[in-house]
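What follows is one chain in structure tokens, specifically the form predicted on its own.
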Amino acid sequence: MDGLTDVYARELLTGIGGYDLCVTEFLRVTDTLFPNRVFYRRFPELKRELKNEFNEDKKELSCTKSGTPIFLQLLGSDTIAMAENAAKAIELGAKGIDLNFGCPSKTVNKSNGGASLLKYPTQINQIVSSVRHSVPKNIPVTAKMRLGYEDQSLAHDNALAIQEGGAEWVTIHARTKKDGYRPPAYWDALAPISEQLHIPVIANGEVWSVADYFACKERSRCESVMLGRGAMVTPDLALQIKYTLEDKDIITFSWQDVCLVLDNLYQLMINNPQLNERYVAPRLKLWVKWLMPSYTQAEEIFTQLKRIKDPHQAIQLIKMSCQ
């Protein structure tokens, strides 16, 4: 989710818990292969001064502090410069590689990126091959893709191209990219795809609780699912669905948690020396808005946040608001 699930929210999500895997906003690749600043620009994990004390080694990069292993998420069309720009990502210490079909943006998709190639299953195959061809075996290389572009004729189509050029497995945003992300998840599409790969079908979308992740499942008879938006709205739904899972107590997060990860953020950004101070209320902003649904004290003070231009003001208001 570009913009969303930036380096501050996968070490804060991460953090809390629950996450076996998570990737990068995407990079998108053109016909040329980056230098290594954009790598690092998009991928921060990847720089060894982000890392822990405790995390010397190399292979330790591709993290998240609390150990969470990251994929680089790459979209583009061009096969000779994903295949590039995967090696290099690897060689820089990428544990995975992750392709985007299913960005459904018509900025993307009008330069035949995205969403916009699930109407052409071959040139999917020869993107996928062409990208595990180009970094090691033991290198996963994964894809995410939509049911479709205006309908899903072609989905089975897709997630065969994908799982015959090499992938580890498929993520399957349960909509076409006509859908958007307009209710409801089509799960029951995914179970006839889950059944007739022999790589594994993940699941995504509309996974909003811990009961919309058990009814994912069944319906689509997938043994994983990918959190997407729900992790923003409620940011501890990922260790919610594991303590269910370890059969414990779930105490779920009260605005007072809420409000320690936001001064978390805070924190983050401000300290970050790289950083523009004038993108830290922003940044704040956008996730009270997403916090919205679940939480009324989000709802009680965006509409003062939303004028607020100072990143110290912001931080106060959000305190104000646990007391």
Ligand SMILES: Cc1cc2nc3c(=O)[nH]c(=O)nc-3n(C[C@H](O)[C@H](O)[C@H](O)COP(=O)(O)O)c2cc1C
Contents of the next structure:
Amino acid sequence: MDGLTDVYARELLTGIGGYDLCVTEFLRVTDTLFPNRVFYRRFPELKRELKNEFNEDKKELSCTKSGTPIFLQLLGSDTIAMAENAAKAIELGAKGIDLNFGCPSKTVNKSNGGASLLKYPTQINQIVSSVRHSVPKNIPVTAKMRLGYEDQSLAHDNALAIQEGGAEWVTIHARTKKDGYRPPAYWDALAPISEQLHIPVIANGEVWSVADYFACKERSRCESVMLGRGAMVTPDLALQIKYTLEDKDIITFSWQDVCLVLDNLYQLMINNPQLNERYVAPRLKLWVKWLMPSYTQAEEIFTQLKRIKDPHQAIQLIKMSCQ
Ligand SMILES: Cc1cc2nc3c(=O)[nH]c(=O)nc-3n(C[C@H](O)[C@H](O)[C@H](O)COP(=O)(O)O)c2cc1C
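Please give the corresponding structure for the form predicted in complex with this ligand, as opposed to the form predicted on its own shown earlier.
In what comes next, the whole complex appears, and the chain from above leads the way.
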């Protein structure tokens, strides 16, 4: 998720457990082939030096420290540039390419990218197909779409266009662009699509709890689910789901556990010599804000935390709140 699931969030959330795969924030492609540094900025897990620092035992590129594979997400409509950038990302070590046909942002949609493409299944098919042909056969190319732009009338056509373009699977955010992020997510609308496609459909939207996960699976008839904002609000949500599936007892994260995650976030950022210290406090605040629906303590400290610019003071306040 753009602005949320950066290298640090990926490291921490997959470290807690329960994730089979994660996808980077989208990289917006116009009509050029990016230099290496653009890929490394969006996807630092491709860097060998970073792997040595973060990922000592599994020195594999395109994986988090816990070994969870990461796909690069590309967003754009220029078939040639999308294909060239995908091929380069794979050369740099990416484990897979995910294509974004769901972003509702005005800027992105104005330049014919993201959800605006859902009006044109043929174009979606051409983008998927072009990217598919540009990377080796063993590398998965996947796509993420919404149910539609204004309405759901082209949902099936778009999913089929993705399948026929050669995608390994399609993730569907069960809302249209017009629905934005407003509940509900229309999980039932995914069932006829997943029944008609021969590639897997991954359900996404409004999964905030273990109960939502099971309801989503049942109503969408999808085998797999992608977590969105729920991962930020409840950092151990994927682990809770995994434990439930394995019939293990769940001990949900206390505020103390969450404070440890925030301290790890602080340590990762502060120990990165390439990261400007000014970035640290805003990042901590952002996480605490997302935690507010799940933890009253987050709500209690947020007003005070909001005013703090110094990262050391910010983490001290967070630590004090769990004593
Ligand atoms: C701040 C924000 C940024 C997002 N950025 C991306 C993105 O870069 N790529 C993507 O595929 N989806 C992105 N999404 C959409 C989510 O992946 C997900 O599809 C959506 O939030 C619905 O799932 P949820 O209701 O579980 O959050 C973003 C959502 C939010 C709220």
